[in-house]
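Only one chain is given next, in structure tokens, and it is the form predicted alone.
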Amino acid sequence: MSKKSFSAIVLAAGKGTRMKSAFAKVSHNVFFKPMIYHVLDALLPLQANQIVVVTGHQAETVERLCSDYNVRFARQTEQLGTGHAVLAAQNSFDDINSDVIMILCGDTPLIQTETLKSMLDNHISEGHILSVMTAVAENPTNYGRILLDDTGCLQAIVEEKDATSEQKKINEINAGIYCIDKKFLFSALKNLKTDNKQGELYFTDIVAIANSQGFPVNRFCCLNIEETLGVNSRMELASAHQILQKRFIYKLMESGVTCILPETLSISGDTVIGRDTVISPNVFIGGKCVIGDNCLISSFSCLLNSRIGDNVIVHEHSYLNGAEVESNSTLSPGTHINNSISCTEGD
């Protein structure tokens, strides 16, 4: 990657109306864990100089929620468009030497460090003023539209609200993740006008802004249209729960762990799996468990917070809660360990 450094703004303001919740849509639970610590998680290994998280909606609770993370945060007290939120941040900013600024929303649990990554190398070595990532849809519905000239390149950004009949048709979107020049981001943000049918400030208007001052704008698509999926309603948090627990049973699978019916298991991120070990359908593994080498889970048993030794078997419908199982051990079907390193067999 360059020299050049750079931040990172995390759009988490919104409230979310689809889902249908009393709580801050960022902190849903996708895959054991607040759909926004998937997103942070993604960004801190490209190692920014500063990541900002603009609250608005239930902004204490998220800003707790993130408590843990190396984060600024910036408020946006009234819910005035996707512009409005980024500008929220950019006092965020005067203490810190960053060329480019990666934006992106706090609701998109499925992007990859790698595509992130891919996408910023991109932006800074061909010296772009701003990229945005697309993605080519089979159904766009609700997303931005690309609207390119007759040349394929990138002049604006119609939301779907505001779009033609015709735009509506078009099936490249915007995946609501760029890279930005750092002056030219927050000067453009003055340029943001609210003449939309939502009368909001919206961020991808910036793009046109972009053209008419002589900055053509690149387009990144990200190929894999799974990891642009925004979470906006109750159906697609359990398509993320599902496209999540799936690349990390295949990961285990990869690593010499053997996952009988995998569509049937439900295992946390936090486990540690060793080889040649057997996890029989229709398992529950959560919290922080390890399991040694060798080992066999048999179906409808339910494993939290546990550590199990090598070459254990544990039969049918059992229960393990902080269990400490040791090597070479057997368990009965039914076993239930709550709490405790004894165990009661045929419980």
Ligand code: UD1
The other form holds:
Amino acid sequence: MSKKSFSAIVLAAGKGTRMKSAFAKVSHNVFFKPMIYHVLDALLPLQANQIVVVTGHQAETVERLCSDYNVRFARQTEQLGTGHAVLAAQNSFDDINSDVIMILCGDTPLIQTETLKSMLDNHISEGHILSVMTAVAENPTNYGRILLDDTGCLQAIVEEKDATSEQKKINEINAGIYCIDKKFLFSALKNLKTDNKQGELYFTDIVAIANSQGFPVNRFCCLNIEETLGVNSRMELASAHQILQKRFIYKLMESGVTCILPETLSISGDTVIGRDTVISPNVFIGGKCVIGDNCLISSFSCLLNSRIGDNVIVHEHSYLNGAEVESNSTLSPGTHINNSISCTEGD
Ligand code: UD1
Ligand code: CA
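Mind pulling up the form predicted in complex with this ligand next to the form predicted alone we just looked at?
What follows is the whole complex; the chain from before opens it.
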């Protein structure tokens, strides 16, 4: 593929009203880490020149949360819509040489690196001005709908709140991920208007603007609808967790771990488990645990930040926190080891 440089914008300033929470939406944990980390972690391997995170609602908290990432922050002081949020990032690119900008939302934690990479490659190699990630949903409610013209070209995106009942029947949705030519982006943003039901500057109107200027818009269809799930409510938060947990448990099983009743397990993504180890139903493994080969972790046990050697049997109802267990040991039922390091303020 051609060697165009790219940068990215992650929108994370919104209030997340539908979460009914005192905390910023992107700070909520999904599969053991803040929602926005999943988006940044998916993006990092693509090696963007610069990643700009747009913050607003509880900006300090979100910025502190993301401080270990090599990103810049741009403040959107008032949350006047996704288009307005992208505008807030404009000055952050003054000194950045990137032809293409990828725009993502901080509330789509299931998106995967491979998908982002395919989209970017497709956008660059085919020389598009604007690409929009879409997906076909069984239940498209609440997503922006994709409007095509008679020839099947992407004409515009209409938001749920502005859609007619006919448009609401469309099941191709906007995933909220875009690749766009930088020059076009910042000139087209000036044309956004607030003439919609929410009185906001919708970024999605950029599609109609591109068409009006004679630029065809590329649809990049994500075949795995799961990846495009946007988390706006506690129900979606639970679904996102469940999908990510399942993905990780499948990976463990593929690598030779037996998981009996996988749907009853909670295992953090930082866990390492050796071959032929058996995890019984209803086990919780959190933090960073390393478990060796050929172990048995019995039901109702909870392991946190522990290291377990090979051939270890952990009997039922054990609680191991910060434990070091030597190979070939057997822990009797209800073993309690708590070597947790207490957190000091600021940790
Ligand atoms: C948005 C899209 C919709 C798409 C969906 C995909 C628009 C107008 N709509 O809708 O077409 O199907 O995402 O998930 O873009 N944000 C800000 N500042 C704001 C408003 C939002 O930074 O002023 C951020 C939010 O923090 C969030 C993201 O932008 O991370 C998306 O905002 P949200 O309100 O969730 O948009 P949706 O209604 O889901
Ligand atoms: Ca959303």
